[in-house]
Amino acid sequence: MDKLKLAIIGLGKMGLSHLSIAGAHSEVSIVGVCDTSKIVIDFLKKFTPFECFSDYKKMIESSKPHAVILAVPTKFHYEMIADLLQKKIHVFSEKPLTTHPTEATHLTQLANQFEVVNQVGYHNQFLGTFIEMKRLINNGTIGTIQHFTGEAYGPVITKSNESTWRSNASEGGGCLMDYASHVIDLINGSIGVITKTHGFLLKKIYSTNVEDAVYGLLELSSGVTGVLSVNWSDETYRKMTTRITINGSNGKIICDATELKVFLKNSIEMEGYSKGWNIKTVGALQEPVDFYLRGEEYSAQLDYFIKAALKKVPNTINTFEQAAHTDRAIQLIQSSN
C-alpha cells in the first residue's frame, strides 16, 4: 500500500497528540477519528477535514482502517483492542495495555494468532538517552549490574479532591498505573523483567480514591534487585522527571530524557567512552524526526508504529508481550502493598 489508512479513537490530551502527529506524516491517510463527546466531535467537524464518528465500531465499518491509535481509558482496551485484533486491524494502544494481566496475554495471543502490529505508547523507549543507555546495558560496558532504581517526579496532582480520571483506579488512574507504569516499562524492556516484589508502599498525598506515591523493592529474573521510587504530587518538578541510575562492577550509569552519565572505573574500547564520567546530551543522541510536537520520542513511536504497518520494519518495539510485562508487575506491586 502507497499510504496507511489510519483512524483514531479517543481525542483527549493524547488522542489529540496523535491525531497532530500522524495528520502530519507522510504515508498516513487519516481516514476517521472518533470520540464520544459531541463538544470535541462539534469541533472537529468544523474545524477539520477529518470524517467524524461517535460510534467506534461505526467508524471501522465506514472507514475501513489498516491501523487505530487507541487512546480510551484503560478499562475500555481489553474488549475494544480484541475487536480491532479479531479484525485484522493494525493497534497502537495508549498506556497501560489493560488493568489486569490476563487480559494482556490474551491480547499478545490475538494479535500474534492475526498476525497484526502490536505497540503500546510508552514513549521513553525511543528516546535516545534510554535508547543509548539500552546498548551499553546490553553491551555489558558497566560490566555485571549490582543494584538499580528507577525514578519518576512531577506535579500532577498537586490538590485535594480534584475529580478526574486519573482518581479513578478502574479507568486506570493511580500513581501506579498511569505514571509508575512509564519507569517499570524501562526497567522491563532494558535491565530485566520484574518477577517479585519486596514491602511496596502505595502513599495517599492529596488523593483519596488512589494512590500518589509509590515505593518499594523490585527484584528481576536475574535476581538483581532495586528500587522504585515514584512520586506525582512533587511540586518540586515543574514537569515528569524520569531518571534510570544502575550500579555495575565496573562503573554505573545515570539516564533521564535529557543527558546520560556514564562513570567507568576501566577504560573500555568503545566510541565515545573512556574511564571516568562521560557525559552525553539527549541533544547528541536522539535521531531526528519529521515532525516535531511535545518531543521526538512521541513523533518517533508513531513513525515506527506506521512503518511496522507498512512492513518497512519489524514489530519488536513496545510489543504487546512486552506491555503485558508492566501490566504483571503493576499486580505484583497490588498485591505487595
Second form
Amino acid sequence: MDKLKLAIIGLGKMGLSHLSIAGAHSEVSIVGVCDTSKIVIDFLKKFTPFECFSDYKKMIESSKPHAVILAVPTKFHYEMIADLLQKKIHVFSEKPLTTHPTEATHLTQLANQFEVVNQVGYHNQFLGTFIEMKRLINNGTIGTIQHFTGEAYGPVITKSNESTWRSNASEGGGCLMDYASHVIDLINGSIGVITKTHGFLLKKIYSTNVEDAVYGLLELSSGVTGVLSVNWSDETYRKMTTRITINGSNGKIICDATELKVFLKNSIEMEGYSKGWNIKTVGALQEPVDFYLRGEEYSAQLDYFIKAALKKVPNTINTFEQAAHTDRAIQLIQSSN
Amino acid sequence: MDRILFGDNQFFGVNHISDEKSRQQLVHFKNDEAIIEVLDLAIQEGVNTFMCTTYARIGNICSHVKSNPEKYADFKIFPCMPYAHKYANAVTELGMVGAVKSYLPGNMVGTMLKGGWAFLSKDYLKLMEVLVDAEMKMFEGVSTPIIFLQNVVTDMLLGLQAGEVLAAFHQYVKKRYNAEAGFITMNLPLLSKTLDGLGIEQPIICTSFNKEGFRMSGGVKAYEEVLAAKKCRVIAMQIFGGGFIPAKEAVAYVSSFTEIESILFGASSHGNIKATTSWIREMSLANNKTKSLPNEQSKL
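Next up, can you give the form predicted in complex with the partner chain of this protein, since the form predicted alone came first?
First the chain shown before, then all remaining chains and molecules of the complex.
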C-alpha cells in the first residue's frame, strides 16, 4: 500500500512533536519539513533524513505532499491553509484555526469544496477520559444538563516577559487563544455549541499585551449555561490541567486528562456504572498507540488524520467546521470584553 | 544494576491516574526531610539506588547525601534528564533560542554575547554536552553510574530518526562522567532496533512493562520479543500500569521475565516499600530466574 506523503510547516514545540510522531508512523513518508528558523533547520539537516526547506511554497512545489501538518503562529494559518486547500492538500492545523471566525468559516467552505481532509489539533478530544465523558453526556447518563464548569490551569507565564508571538494577541497569543481555546473546544464538542457570553474578564497577571487569565459565563445554543475559568499563570499546577465539571438532573461528571469521576443519583442501564460515585482512570479508558511521545492523544489525533487522508476512517473529529465554532466563541469573548 | 531501583514520581506529585493524589503527595513531600525519610526507609529495605529526574530540589537531596558519607556509602543516584516541563514551558515563554539561552550556565551566556552563540548553535552536540553538564552539576560528589535521557527526549529523537544524537549522549556520559548512558522510552521495540542499528551494544533501556500493556507502544507481544532477543538491558517501569493493576499481580508479571534486569518502583509508605521489595525478591527467587540476588550488585 502507498504511504501518505506528508510535509510539515512550522517546527516549533508542536511542529517538532508532530514531526517525531509522524516520522515514526508506518503509513507515512515525510517528504519535506519547513521552518524559517535556521537553528532548527540546520539541526534537522544534520541529524535527520528529512528534506528541509525554509520556504513552504517551494517545499509544496518540489515535494508534492498529499497532506500537510501546519504548526506556525495562528496569524499565518488563514492564508497558508487557503493556499493548501486550493491545491487539494489535506490539512492538519494547530489550534486555534484562525484569528477571526469569518476566516475559519471560509476555510471550512474551501475544505468542503475541494473535498480534502481537514483537522485541527484539539488533542483533548482524543483522550480516553474526555471521549468517555462525551459518550456519557450523549447517552443521557447524568440526565438533563443544568450547569457546567470548564477549567484549565498551568504554569506557562509565571514572570514578566514579552518576547514571543504568544505574547501578541494579533498573532494568536494570549491565554484565551492558547489555553482557553482547548476548554472552549471541549465544551463545544462535548456539551453544546457556545452562542452567547456574559460578564467576561480577561485579566493580565504578568503579561502587558495579552491576558493571562480568562473568567466568565458561557451560554450554549441549548440555553444551558456554565462557567469558564482559565489561568496560564498558575504555578500550583506542574503542567496544563484541563477539567470539565457537569451537573445534571441525574448526577455529576468531573473529568480531566487522568480521571473520570461520575456520580449517579439513580442507577442506569449502562455497563460499568452504578448509583453513587464511579471512578475510571485513563489507563482503563485510553486506546493504546503505536508510537508514544507525550501523551496518547497526540499520537491518536495524528493517526486519525493520517487514516482519514488514506480514506480509512471518516473525517469527523476536530474538523475545521468544529474549530470554527471555537473561533467564534473566542471572538464572542473578545468582543464582550 | 541492582535488582530493585527506587523511583521519585511520588515525591514530585507525578501521578498518572489522579491529579488529586498528585496534590496530596506534593503536600506530603513539601519538605526535603520527608523525601529523605522515605529514601532512608527504602535503604532500610535494601534498595540503594534512587532513580530521579533532575528537579532543582534533588540538589538538596544530593547535599544531604554528601554530608552523610558513611550513612550513604552504598547509595547511588541514576539522574534522568532533562526535566522536560521546565524546558517546554521556557520554550512557550521565551521561544526556542531564548529557552536554550536561559538554561546555559552564566559563563556560556558571556561567550554567546561575544559571538559564541553562532558557533554554539552550529555545534548541536556541543550544546547537548553543555546542557548535560548543567544538569549534572548538582550531582557532583554523588555516585551516578548511569545517566538517563528522559523518554520525551529519547522518543522525540527516535521519531525524528536522529539516532546519532542518542549515540552522542551515550559517548559523552561515558567520556565525561565515566557513566553508562540509559534511555527511558515508551517505545522499546523501536528504540532497541535503533540503538542496535547504531552499534550500541547492550544499551540500558528503562521502559514501561506491565501485563496490561499500559504505555507499551506496539503491544505486549512486541516487548516480550525484544526481551527474548537479549540485545539490551531492560529496567521495567510503570509496572503497576499507572496504578490500576493490583500490586502483587503486577510484580508477579515483571518478575517472571529473567531478561528484565531491574525493576523500578516508587512508594511513599514504609508498608508499600516493604511489601513491594519483598514480593520482587520472593517472586524473582521463586522463578529462580534472577541473575543476581536482590542485594548483589553488578559491576555498575
